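One chain is shown next in C-alpha cells, namely the form predicted alone.
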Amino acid sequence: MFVSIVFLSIIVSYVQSQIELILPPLPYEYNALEPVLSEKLMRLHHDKHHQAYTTKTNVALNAMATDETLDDQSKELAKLPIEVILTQIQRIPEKYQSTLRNNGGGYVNHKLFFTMLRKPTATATENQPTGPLLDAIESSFGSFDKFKEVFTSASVNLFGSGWVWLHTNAQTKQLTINSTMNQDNPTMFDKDRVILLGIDVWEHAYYPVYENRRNEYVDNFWRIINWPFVESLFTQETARHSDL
C-alpha cells in the first residue's frame, strides 16, 4: 500500500517526510501576477494564510508525535509525508483529525496552487493547453471551451469556501471536474486521483482585488494558469503512477 501512494510526492516538486514542514517560496516575484492578482494580495495569501496552515500543521504533527497517550504506531503516523497522512486521515487519532485535515489540506493545496500560476497573458484566449492534455480535455468535455464553461460555472457558483479541481484518474486518464469544501482535495478521498488544476475560491484568494466579484476573479484566472506545469502533471506524473 505504501508503494501505491508514492505518486503523491510527484504532485508537487517535493514532499517532506519529516515532521517540520517548510513554507515553500513563491516560484515568482510577489508582483508577477499583476494586474490579475496584486502584490498585496499575494503577500497576504502566501505569507499569512499559507504560513498559518504550515505553522498549525507543524504544531499538530509535533503534538501527535510526542503525545504520551498514544501508542507508538499512532505516533509514527505523524512522521509520514503530509500528502500521505491526508489519504489516511481516518487512521489519525480523532483529536488530531480535524486540525490536520483543515490545515494540512491548506498547506498541500496552496503549495500546489501557487505553482499552477504564471505571469498573466493579455487575454485568456492566448493562454490554453496543448498536446495530450488538450486532447484529453476535448475527449472528456467535447471542447476546451466547454471545459472552461463547466469549470468557470463550478467556481463561480460554489457556495462558501472551497476549491474547484480538474483531476484525472491515474489508471484511466479520464478527466473530471469537482469541488471540495474548505481545504479538502480529491486525492484525500481516492489516491488514484491526480490533481491537474485547482482554483482557490476562498475569499482570501481574491477579495483584496475583486471584493465580492468572484466572477471577475474566475474570468481572469484563465490568464494566469501555468499550462506547461499542468501538462507535465498529466503526461509525466499519471504515467509514472500507472507503472507502480
Second form
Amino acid sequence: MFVSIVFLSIIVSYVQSQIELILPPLPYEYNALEPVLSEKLMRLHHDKHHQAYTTKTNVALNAMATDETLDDQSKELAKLPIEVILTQIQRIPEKYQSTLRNNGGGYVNHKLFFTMLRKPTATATENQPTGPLLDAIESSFGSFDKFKEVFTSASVNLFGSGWVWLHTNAQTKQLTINSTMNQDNPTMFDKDRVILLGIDVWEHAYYPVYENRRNEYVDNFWRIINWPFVESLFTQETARHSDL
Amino acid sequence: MQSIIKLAPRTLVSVLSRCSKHTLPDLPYDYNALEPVISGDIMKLHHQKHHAAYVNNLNVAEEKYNEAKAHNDLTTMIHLQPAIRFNGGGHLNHSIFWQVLSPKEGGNQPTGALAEQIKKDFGSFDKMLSQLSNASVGVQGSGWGWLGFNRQEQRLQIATCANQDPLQATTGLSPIFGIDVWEHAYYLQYKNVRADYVKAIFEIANWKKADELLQKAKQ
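Same protein, different form: I have the form predicted alone, so give me the form predicted together with the partner chain.
The next block holds the full complex; its first chain is the one shown before.
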C-alpha cells in the first residue's frame, strides 16, 4: 500500500513536471486566407513550422526544468509561462538561451500571428482600423496611410529573416514600429511592450505563393489583418497593464 | 571653363560607376542540370530573381556610395554600408555557390590535396560532412554554412555566417565549399526540412572546384 502510494506520487509529480505547450489550432480553416495565403502555405506554416517550434520549446523547457547541474531558481524559471520566460532571456542559463529564444520565440510569435489574420477583403484600402486604435495610430504617425507606409517599408526592407511589429507602451499608448531578427519580438527587450500587430517576413511565410516577391506579399497582407481583434488587443491589454 | 571643371568630378564618378557595374554571372550548367537534388524551378528563381536582385541592388548602392564619397558625405556613406554588405555579400556568396555545385556524379568524393587536407583537419571526409551538415542545419534564420580555409593556421574549418555576410570579409577564412541555407534555396522542394536538402546537396558538390579554391587559398 505504502509502496503504491510512493509509486503513484512519483508518477504524479513526473506528470506535473512535464511541460507541454500545446500547438493552438488555427482560429479558421486552412483555406480561409485564400487567395492571399494559400491553404498549402497555411498547412506548412502551422503544421510544420509552428509545430516544430512547439516541439523544440517543450524539449528545451523540460530539459531545463530537470537539469541537475542548474540551481533551483533556474529550474523554476522553466516552469513559468513561455511568454514570461522570454521577457527574462538574460536569466536563462546560457546553454538553453539560444534554443529558447529561437524556438520559444517562434512558438509565441506564431501563436499571436495566426490570430491577427482573417478572411481577405477585396482590396487593401477597405480594410482599416477604427476607434481608439485608429486614434492612437493617427496620433503616433499622423495618419493611417503614413503608418502603413512606414510598416510596409520596414517589412520589405528587412534583411534576412525576421518580423516587423506594431507595439505600444501600456501607459503612454504611444505606438511604435520596429523590426526584429529571427524569432525575436519586442517583449524580449521590454516586458511592458504590448504587441498589437506583426508580420512574419521569413521566406517560409510567403514563398509558396509569392516566391521572391516579398513586396507583393506585404501589399496583400493589408487585406487579411483582423483589425477588430487588433483593436481589442489595444484596448484590453492597455487597460490591463494600467491596472497593474 | 569653370563650369566644365565643376561638372568633371560628377561625370567622372558616373562614368567610373558605369564601367565597374557588377553583372550576374551565367550558371556553368543548365537550370535543370542539378535535378533531382535542386529543381530547375528553384535554380531559375534563385539565379534570375534572388542573385539578380543582389547584383542590381549592389550596383544601385555602390553608385549612391560613390556619389556620397565624391561629396565627402560620410553620413550617407555609412548609411549605405549595410546595403553594400548585404547585396555585395549576396553577390559574392552566390557567385561561389554556383561554381561549387555541379551535375550529379556517382560516388562523389574529394580527391587530391583537398582529400588529404580534409583527412588531416577532420580525421575523415564523413566527419567533415557531419560537422558541416550540423552547422548548416543549425543556422538560425537565414545564412550560409561553409567549409573554409584558415590561411594563418593552414587548416580547414567549418563556419557559418548570418544573412549574406560573406565568409572571407567576415571571418578571414577563404571559402572552399558553401551551402546556402536561406529558405529560398530549398523551400519549394524540401519545404521546412532543411536537413534533407543539406544531406542531398553533397551529391552535387563540385569537389574538383573546391580543390582548386583550396590550392589558390594555400598560395
